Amino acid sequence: MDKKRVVVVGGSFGGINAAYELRRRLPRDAEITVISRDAAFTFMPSLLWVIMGWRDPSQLQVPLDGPLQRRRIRFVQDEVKELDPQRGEVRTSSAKFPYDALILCPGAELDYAAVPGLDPKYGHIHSTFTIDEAVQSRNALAKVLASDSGRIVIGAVAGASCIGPAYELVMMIDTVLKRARKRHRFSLAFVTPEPYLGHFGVGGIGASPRMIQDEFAERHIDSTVNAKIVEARPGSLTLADNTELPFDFSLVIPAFLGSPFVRAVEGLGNAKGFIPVTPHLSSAKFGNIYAAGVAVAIAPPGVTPVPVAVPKTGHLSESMARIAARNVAAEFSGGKMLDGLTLPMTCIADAGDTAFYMSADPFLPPRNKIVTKRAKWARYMKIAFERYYLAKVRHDLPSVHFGW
């Protein structure tokens, strides 16, 4: 077999696990290259701990360089600009890097222009997908607790997908405010585009709808459905319906686009620059092109009255970008191409006092098997699996997944 070059863009949970993946299933004289913009791997489901104070955005971070270059893989921190599928190139701002197979695993663009006034960078409404951005809502959020009284709005815009951390966020806030024995002072909404709570984007996990709703219930949280958020200004929100929100402090999640450069190859991605693949998880029109994580196009298992986007976990990233690496050995050698599209996925809410375990397999309904569990066990998993996590980014451990 000729000396093979693979490309891997993105260095989050998809592509850093399919660079170790095709270390250990490709040849050793194999080049693999791995593109982020981003120096360092981030735990990103821990940086709504940051936001409640609890944990200091440097303890969540792995420097890529180091690790990757211990296994032979090649690291570039540079920005995507360009693909060019019919001469097997990705182009940075910086240098062009020829390729065999391509594994994208580059996240997703954050659609704050969607709706006016949500950018956080107006600074009125707040978010959760960089450091730089729980840093800020940390410091906004710990002056709203400090006070004797406030209005708090967390939620979700129309065509989102990553719901799950509003939901563990306004949780833990009123924890919080239980502990400081000043929760019957504050006022808590939640307001989404799903029909109903606990849905997810995927129809609701097993009972979990009604174990959030009795939540919401119990922890006296107000809630909106099938809202469509259309105006952010200081102080408000606005729904379709002419509602509004008012608020002292207000996180909402943004609707994902796909990265620019996979916007500009045409028949590569859909409208929002997502990737139809096949099950192999090869692009549907660039065989040699594969897609992992957020980045691929994955339609809802139903049609809600305002737009609600499938989730893709870190765990179900990590997985697709395994297969999707595994796939792309057997392409180079001949073996037996995987499923990448049916595959299980593990979630753990935190609500600060306790947690949700949610695990489906497939993802998608009609599912094989739903476990769902309220306990504070659940709690300490996802602390664990934290620090575990963290140490298999540094060491190449073996993946688990007892806990998201």
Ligand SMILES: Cc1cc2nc3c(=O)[nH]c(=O)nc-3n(C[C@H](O)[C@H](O)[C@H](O)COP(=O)(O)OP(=O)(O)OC[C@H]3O[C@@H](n4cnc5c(N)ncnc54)[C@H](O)[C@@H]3O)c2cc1C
Given for the second form:
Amino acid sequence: MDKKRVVVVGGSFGGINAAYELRRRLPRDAEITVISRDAAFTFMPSLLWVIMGWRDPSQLQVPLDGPLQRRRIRFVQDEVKELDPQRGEVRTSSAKFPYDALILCPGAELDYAAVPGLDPKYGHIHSTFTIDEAVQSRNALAKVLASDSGRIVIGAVAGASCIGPAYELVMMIDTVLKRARKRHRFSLAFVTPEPYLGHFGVGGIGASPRMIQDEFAERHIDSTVNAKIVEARPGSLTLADNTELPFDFSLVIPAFLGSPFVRAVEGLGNAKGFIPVTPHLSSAKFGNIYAAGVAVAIAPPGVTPVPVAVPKTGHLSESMARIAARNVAAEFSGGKMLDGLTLPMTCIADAGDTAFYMSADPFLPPRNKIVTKRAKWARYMKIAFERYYLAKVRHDLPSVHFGW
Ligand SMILES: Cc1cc2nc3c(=O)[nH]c(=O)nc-3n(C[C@H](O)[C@H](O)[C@H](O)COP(=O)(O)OP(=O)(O)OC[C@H]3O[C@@H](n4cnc5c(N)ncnc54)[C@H](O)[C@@H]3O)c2cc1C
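Write the structure block of the form predicted in complex with the ligand for the protein whose form predicted on its own appears above.
Time for the whole complex; same chain goes first.
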């Protein structure tokens, strides 16, 4: 086989796992390059623990240069600005990277502009997708929690996909307030585009809707479903039906848009810039371009009154990336290609004092297997999993999926 060049865009759950899997599967002389805007991997699920003051940001990051170079994977910290499928080349502002196969794992852009006033830069609504956003949220929340009373609104906009963290955060805040014996002086409200609680963009996971509804009732968390947030102003969120939700602290999950360099290539992304793929995870239009994780277009399992997008969780992103890498290797060597679109998904939602373990196979209904449990052990699993995962990124440990 000729010497092959594979470029991976993204240094997170998708990109790192794709690169490690390529190194295991491709001949020794294959050139693997990872290009990522960020110098370090960030374990995003723990950003919520930064907001709660339970983690320091430095505990969640792994610089990528060393671990990748030790595995003979070239690491370039830069932003991909252009992709030219005809020439087989990606470009940053200073260099060109030709490829025989490309694996795209650039996640998404945060579409704050879709709702006036939503962008955390205005300072009244908070978010949780970067260390900086989590630290800003932590500082603002700490002030409100230190007061005698307050109104807290947590939620997601129409079209959001990553709604799980909003559930976790509102339950963690409830836990902290109860521990401080102040819960009776605070209101907690949850606002979501989902048609019912526990839908999560996948039509629910087994008993999850009932479990979450009971949990919210026991925790006195008010909820508004089928909600469309149309404006955010200092101290108040406005819904499409003119309901006003006043707050002293609010964190709202935005919708996503595909990466700008993907949107710029005719026929690569859908209207929002997410990449439609074949079951083998290659682009429906360009056969040597693969995609994994948040960047992939996955249609919702059903229509909802207010749009809700499918979550491509960390576990799913990693599994897709490993399959995309194996399929690239199979394409080079003529081996068997694997299905990367009907994968299982496990996820643990932390509630501060307990947690929800949810596992679905496949991740979209109808499914062959579902497990949903509410238990303290699930919380300990999630805590252990964070330690394991950071070590996995440093040392390319084998994949296990017990504790997302
Ligand atoms: C607060 C929070 C909590 C979460 N909790 C969980 C959880 O408990 N369980 C779970 O399974 N999932 C969870 N998730 C979801 C999980 O983090 C995502 O599924 C995962 O990060 C997706 O990985 P990805 O590699 O597809 O994309 P991303 O993580 O978004 O990474 C994209 C990568 O691409 C790089 N990049 C982007 N554009 C470019 C460009 N133009 N050029 C070069 N590089 C670029 C970025 O720097 C980054 O390295 C959570 C997410 C958040 C925000």
